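Only one chain comes next, encoded as structure tokens, the form predicted on its own.
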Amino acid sequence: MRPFLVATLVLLLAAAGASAQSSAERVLAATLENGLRVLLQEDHRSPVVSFQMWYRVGSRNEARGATGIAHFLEHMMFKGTPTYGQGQFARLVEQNGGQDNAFTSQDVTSYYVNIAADKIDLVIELEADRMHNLKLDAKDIASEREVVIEERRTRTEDDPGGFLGEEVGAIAFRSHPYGPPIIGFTEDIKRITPEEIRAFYKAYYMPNNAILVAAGDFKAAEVLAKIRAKFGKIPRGTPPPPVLAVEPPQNGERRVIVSKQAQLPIVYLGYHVPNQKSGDAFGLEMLSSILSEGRASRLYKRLVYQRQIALEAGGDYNYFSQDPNLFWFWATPMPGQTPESMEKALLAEMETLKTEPVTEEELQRAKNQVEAAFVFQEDSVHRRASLLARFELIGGYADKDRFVERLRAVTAADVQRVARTYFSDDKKNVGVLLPRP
């Protein structure tokens, strides 16, 4: 990128960042007497609102033998209450021109509705109702069980990448519950009882374990009063048990090789790294971008474009992870290339980062990419609300305003240091999928 373009983009990002920061300062934050955390941000650019419920529960909160129960319960949250019967939640949202969905991760379960701003009263009523009054009928659980099993089959068992990722997670985590898959093991999904699901709902779906976030065309003080009227009636629950498991240090390379019906091999590498509580988090974020973000990234440029030995290659670092997690790399070799050569090529790129500092131009380009992606999310009320929730989950929504500033402070020496610290040969978790006819 030419210096003039770099400088121009930096100025644009600075202006956008200042705008985002000033808008973030207008967040109305409150904690109800029952413990519900509420974040409201006015955005009057269009007559829509994104209303989101974030529960502090995911697969990390599951017990052995009950994997997948958090995701199973996510499905059941759409099955109705005594007031609003089966399917009425989604039907009412759709009839009023809105969209709703949900997801379960390792750390959280999130539900959202994007709808016309004048329909926010309806959403407040629906979400408050299902937080406390879910039916969880045994027949509904039995029918949804088959839906979840089919989802697992299509996303994991019949998907080579998902299948291999699950196997690598299993060898990488020996103690921490990040090891089992979010969707759960088939044997557990088949076994989980209605009583267990009801107990899980009672233990985690309570106001003092949730964050309510809304962004859009409303008056925050008025919406907060409506939230107090509906959600304030729900009693505070017993605080859920904390996750105390700590993954012990890895003492040597771990490797898994699986055979699966697929067209091409896949190579995964996973390294244990700290989460955002560490001072190295921003160096890791930059390293991830330099290696794998876009067509100018090293993995794409060198392995896919220049050497043409990989069909695709990438990596990922989860900055918002509640506990220390894995830094992932993966690549799919081109036909004729072996998994062994692909693994060596991935490791060679990491070794280069350890021995040669990245150039200032490459570092600035990576910063621009991350900043642009971060700042331009403010254009969407949905993404604006979800970012507030994610930062609140890891320490406080106000940290969102400092993210770009801390990112800009990363140096080439920081990137080289984290590469040397966390990516040693005896700390890697390797997964190789070999195609089977």
Second form
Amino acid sequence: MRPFLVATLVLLLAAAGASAQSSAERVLAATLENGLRVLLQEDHRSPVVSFQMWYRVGSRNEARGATGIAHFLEHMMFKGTPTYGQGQFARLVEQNGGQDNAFTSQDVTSYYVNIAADKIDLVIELEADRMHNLKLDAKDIASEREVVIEERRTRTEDDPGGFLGEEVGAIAFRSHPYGPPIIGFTEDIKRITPEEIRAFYKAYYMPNNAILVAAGDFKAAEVLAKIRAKFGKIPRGTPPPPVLAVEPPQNGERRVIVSKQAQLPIVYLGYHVPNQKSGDAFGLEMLSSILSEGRASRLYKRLVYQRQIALEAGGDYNYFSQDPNLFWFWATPMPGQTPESMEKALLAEMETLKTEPVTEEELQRAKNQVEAAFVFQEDSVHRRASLLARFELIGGYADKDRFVERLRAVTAADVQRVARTYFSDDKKNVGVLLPRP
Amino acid sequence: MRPRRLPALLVVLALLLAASAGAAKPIAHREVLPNGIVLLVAERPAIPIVVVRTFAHAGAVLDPPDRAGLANLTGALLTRGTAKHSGPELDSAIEFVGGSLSAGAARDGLTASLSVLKKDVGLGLDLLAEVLLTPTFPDDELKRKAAQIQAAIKRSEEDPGTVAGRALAKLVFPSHPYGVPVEGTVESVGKLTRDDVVRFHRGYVRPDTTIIAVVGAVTVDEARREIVARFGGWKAPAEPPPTVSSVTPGATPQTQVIEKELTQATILLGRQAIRQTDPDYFPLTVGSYVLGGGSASRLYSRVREEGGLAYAVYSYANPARYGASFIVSAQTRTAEVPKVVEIMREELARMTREPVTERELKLAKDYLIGSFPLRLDTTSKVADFIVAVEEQGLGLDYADRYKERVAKVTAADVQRVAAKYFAPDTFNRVVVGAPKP
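Follow the form predicted on its own with the form predicted together with the partner chain, if you could.
Below: every chain and molecule of the assembly, starting with the one above.
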């Protein structure tokens, strides 16, 4: 997916909530004999269900020369099996009033169907079928290849933010596969063969590499039995190879400047930071909220509102990243402002974070915002299910219940420490888009 | 990801399109307060959150011809200062409790939205009442907001979809405010004064044209008490509410090409159509679904699945209070523009020439009726829906009527209505992209 960088970050941020109530007691968790992990959460407020399949495969698992293959395969998952031919999946879902879609990220490929709760049997049948029996016909691959290239044009080639984001990714990662774009390079999308897609499908689509999550108006025990009946027949596969690459330390500033037809410049900064396995993750998460959540947040208030030098500005941390990733900052200068002054203003804000502790009010507000976001999240079965999956992917769905508590423990000194530790000049990746008329 | 959903802009429309219900219980309680406010309340007790939407008939349709963007600026300034609080104080107050408060105008109305945890509903409503009833429109805030809007307009020129949409609106509604962008132009926004904003607010944001919807963990009695306490004393101005003319028939269809340095062209075909109060709206909706509504639609099949010509292709009806349009849209690589336009025209013509198949008809009806529960599965969606049906004068039972009307549509109805609205030569056409591949 990755509509463009900033939107992706915002989506991730939106997903980064936690729950005020304990989810553990209301989630039925099971692992089938073939390794399929199943999480079921009953929610009887609306007669609907969100049924989601999360495969532990994304652009992170791709080889050089075959970037975009995970996302290409996501497209192919809608192209049919011997039982449900071309177009049948979408047709059956629509005919039953459902909505379905999918996305690919650096770490996962996720498919969802939201549908009236009494149609869940159909979805179980369809998802079990395409986990194991995808056709991957050469002719279908050929036409879908063109569709993927069109998607890339929309998201990257013709979108200044997407265009710049790809360049910054490329300079920030020299070894780890987080560098290349999720959608892949055009050259690779054009080159990838049907055999490679089939091999990729075989290597990663298997019960022991997937999480099935559903939330909605059903009886969990009954649904689990149905899932067992359909998915239980699929054999366990050979575990996919682990991703071994570790990004080496960055030893100096890296910078990329691109020129493109656009109206306003864009500035991106990316700093390497640890993921949730580090004790600093909660400090970084708080920092991200303090910087960007709402109109009272620091970057908006200072750069957009008070100084009026930015049309928009923000910073974001991806707590859920499987491997260490970047803490992003972005800003669009107001007309008349230069990207140089914009970058300086962002760096000045970081210096302030290092030298002065954030205020108690800022810290408390950020904590209250995260806590409230977790409650709002409970309003949607789709978001409930997604959040369970995200926590399960990084260690266990039950961690969701401890997330808010651990954020609450972050102090102003913690925030200052993480800012000092990670936002140093020689670890900076800078991207600037200069508009060409 | 497969973009088969309509753009976010059309969410409310989509709600209307898909409305139908099996619910015996009315979707919301409705009453008219003595000062004319229409109060709608929908109880959703399970999650401790409350969402409030207010809608005043103070949209961009009321912008004076030389003041394009006035409603938009007025809406954006409501949260930028009141008799009691400055803009930053409002931001801090609502965000400290993890809530949000925003306001903005669209074509037909000005909307303010509040989301809060139940425990903070008193605070939230106090602030909401302040921004609607006692905004002060400080000069410095006006200058700042106008500059931001101008910068955003400038930047939007790099988004081909926005550029194409603006150009098409002008062709479809040449002599109506619907042909003018809600946000105005860089020039028109530069001319707006505080007097304009104060007058617009005083004249058009008034209780006798305002809808207030309260949805969430609140009872009808609580909602009434809290709303009356804050809005009961709000008095309408002496002069009657303004009247707006409906659209007049469009001029001779035209084609416009806007050249940009892009790898992909955005194609929009559009013409005037009908709104929900016209009985032909239901066959039109079904017809549009068959033509370009879902993954099994004719355009999706031919342009995307078979041709590999586009990532996004769809058609939709876009009804508003004073007029409606019907749009067909696709994005394709520059070289294929003629081919995609030809397919669009062929498929439009085929809809007028021959009846849709029984299979297509059934799929469209099953989806439009069956997907209804998904349209109302969150608190925000319910609030959007009840405001929309009230605002468009459709009645709170519209959901049920919609379902009945859609169920009755025949293939002959679809063909008859297609003959009126789908004839390819009656469409304006806008293409944004490079002149040659």
